[in-house]
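Only one chain is given next, in structure tokens, and it is the form predicted alone.
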Amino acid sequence: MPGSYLVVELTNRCSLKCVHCSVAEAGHAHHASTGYLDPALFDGLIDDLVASGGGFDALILFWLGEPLLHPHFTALWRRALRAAVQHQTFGKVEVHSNGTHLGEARAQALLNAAAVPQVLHLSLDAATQPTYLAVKGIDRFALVERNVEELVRRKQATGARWPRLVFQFIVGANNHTEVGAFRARWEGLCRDLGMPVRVAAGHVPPGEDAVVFFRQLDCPTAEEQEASNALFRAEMAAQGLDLPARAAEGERVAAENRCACSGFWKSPVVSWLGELTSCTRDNLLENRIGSLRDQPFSALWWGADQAGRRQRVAGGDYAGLALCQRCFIPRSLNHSDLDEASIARQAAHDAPLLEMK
């Protein structure tokens, strides 16, 4: 489906605490264990996908922890990219870093030439050390830069391919008087090593030069994101650059979801416990569907069970879905479009398994 990401999460442990992510929030259940995916649980999930000819425009390993402390990252990325490459499973592989843990093997692992896209998104969020440790809960400030400096200049010195470097910042009342100097340093210094670059708002353009990237806050209330959104709506302005039509005319932030969601469709997460849900969003798994532990991912995510959600959710009926009920991303500009094409697609391909229900 266009537009279409699975979300893996590694771990949910992390060496920072940022204030706009759950690790940062004291005795969130989310964290009240922590460690990391089994591999096995990972190759299952790829056997499954491939032997079901399921699949995603995206496999992005991140949610709720830092990816790269996983003892087999680079296992588990080879293991992904090899099933993009023979059975076409991924349309492209990410990975979301927050830079601490960039170390030699790693570095191996990320730089190659595979026959697939890959992306490495840089969570750095800050151009100086104080506002650094502001967002990002501890100061790593030093050790990051000197990090992902490394990595640009040994991707431009080997020549490889990938990943797709994008530089992200989230805007945020504690940050934004930095938006300047962060795209000057990352800017500059690709464009000094003479690699390709360019700056965006909103959305990751198309492409495999690097990105400077500047993203809208989620928040937690309809309040504080309408606050948010004016702040990201000018601080953008003042760098000239131009963003998606729902962030440009400011649309007023509702606290409820009178819509269709593209999570149900789109965005399956699975927790590195191997449990399933339907949004980034539910750290929490209100809206659990099933466990990797006890079925595959194939028949939770295209059962009848998801399909049943699927039917409702496209009529905008949230009944017993009290997170979405409250939900007022569908109108964000961090949220995926869905389009009736695709939700007539899946609907006839879930059919014959609500006939059966």
Ligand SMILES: C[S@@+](CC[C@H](N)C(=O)[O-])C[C@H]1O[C@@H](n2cnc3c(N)ncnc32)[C@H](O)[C@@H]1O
Second form
Amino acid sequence: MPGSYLVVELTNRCSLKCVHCSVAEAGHAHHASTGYLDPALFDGLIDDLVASGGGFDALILFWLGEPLLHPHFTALWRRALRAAVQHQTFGKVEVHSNGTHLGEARAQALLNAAAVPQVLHLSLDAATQPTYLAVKGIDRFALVERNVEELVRRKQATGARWPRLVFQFIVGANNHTEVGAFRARWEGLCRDLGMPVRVAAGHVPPGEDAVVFFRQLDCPTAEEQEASNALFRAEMAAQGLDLPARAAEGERVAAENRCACSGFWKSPVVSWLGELTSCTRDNLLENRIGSLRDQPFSALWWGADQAGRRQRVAGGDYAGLALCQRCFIPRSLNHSDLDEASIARQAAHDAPLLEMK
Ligand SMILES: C[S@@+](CC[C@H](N)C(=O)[O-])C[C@H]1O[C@@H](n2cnc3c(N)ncnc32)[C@H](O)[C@@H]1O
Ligand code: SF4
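Output the form predicted together with the ligand next; the form predicted alone has already been displayed.
So here's everything in the complex, that chain up top.
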């Protein structure tokens, strides 16, 4: 399905405490206990996808923690690449990292020439140490700057095709004055090294060149989201950067959900414990579908219960899905689109399951 992506949380532990992230929220239930995804569970998930012929446009190897902390990150990354290359299970493989743990082994696994596109978002969010500390909660600015610069230089020196590098800056009230300096820092380094680079806002454009990427902040309330969107539009305009149509128009954010949310079709999310849900916002697993420790992924995601949810949500019925009823994301910039053709195609697959129910 176009725009589909499977999210797998390698860990909910983190080396930072960004103020905009659930990691920094005192007492947040998603972080009440922490740990790492069992590599056997990941292998089982890949085996199941290969056996069932299932696949996604993208595999996203993180959720609410720092994925490079996983002790077996390199093995998991290579396993994902093999599935993509040998079985077309994923059209691309993507990871976001804060860059604190970009050591030798991880850099080596990440820099490769495998026949599958790979993207590494480096969540940096600041151009100076004081702002870094204010946004990221822990001062690892110098270390991260060093790690990232080393990776960029090494990619250029080795000629490794992957990963595509995305220098990411989430624009908020606490860092917006550094948009220009951040752009100059990473665009400048790439240009100095002769590495193709461009600057983008809102969406990462297709291609293989490096991107200095300004992204919209996801906020907890519709009011905060509107204020944040306005700041984002103003800063991007000052940089002369085009925005995707919806953000440029300044569309109002509605806290009442009447759209068919693409999550139920396109974006399964697996927590580090193997719990499956359908939205990266569902960090309390309110819409839990089941556990990969009990059933294969394919039986849950393409099974009768999820087919029933899709049928109801397609008609705008979010009964029993309280999280969705108060969500405004289906119309925000950070969300994947869902068209009628995709709904109809999946409905044709789901129909026999619903008849058997
Ligand atoms: C939760 S982090 C986990 C991966 C890794 N630790 C990192 O920071 O890149 C995943 C992505 O979500 C982004 N993120 C976190 N909180 C956000 C928010 N409130 N709005 C928009 N993006 C957010 C991060 O910048 C990162 O790109
Ligand atoms: S580095 Fe990533 S996971 Fe950690 S607190 Fe920041 S956004 Fe959250």
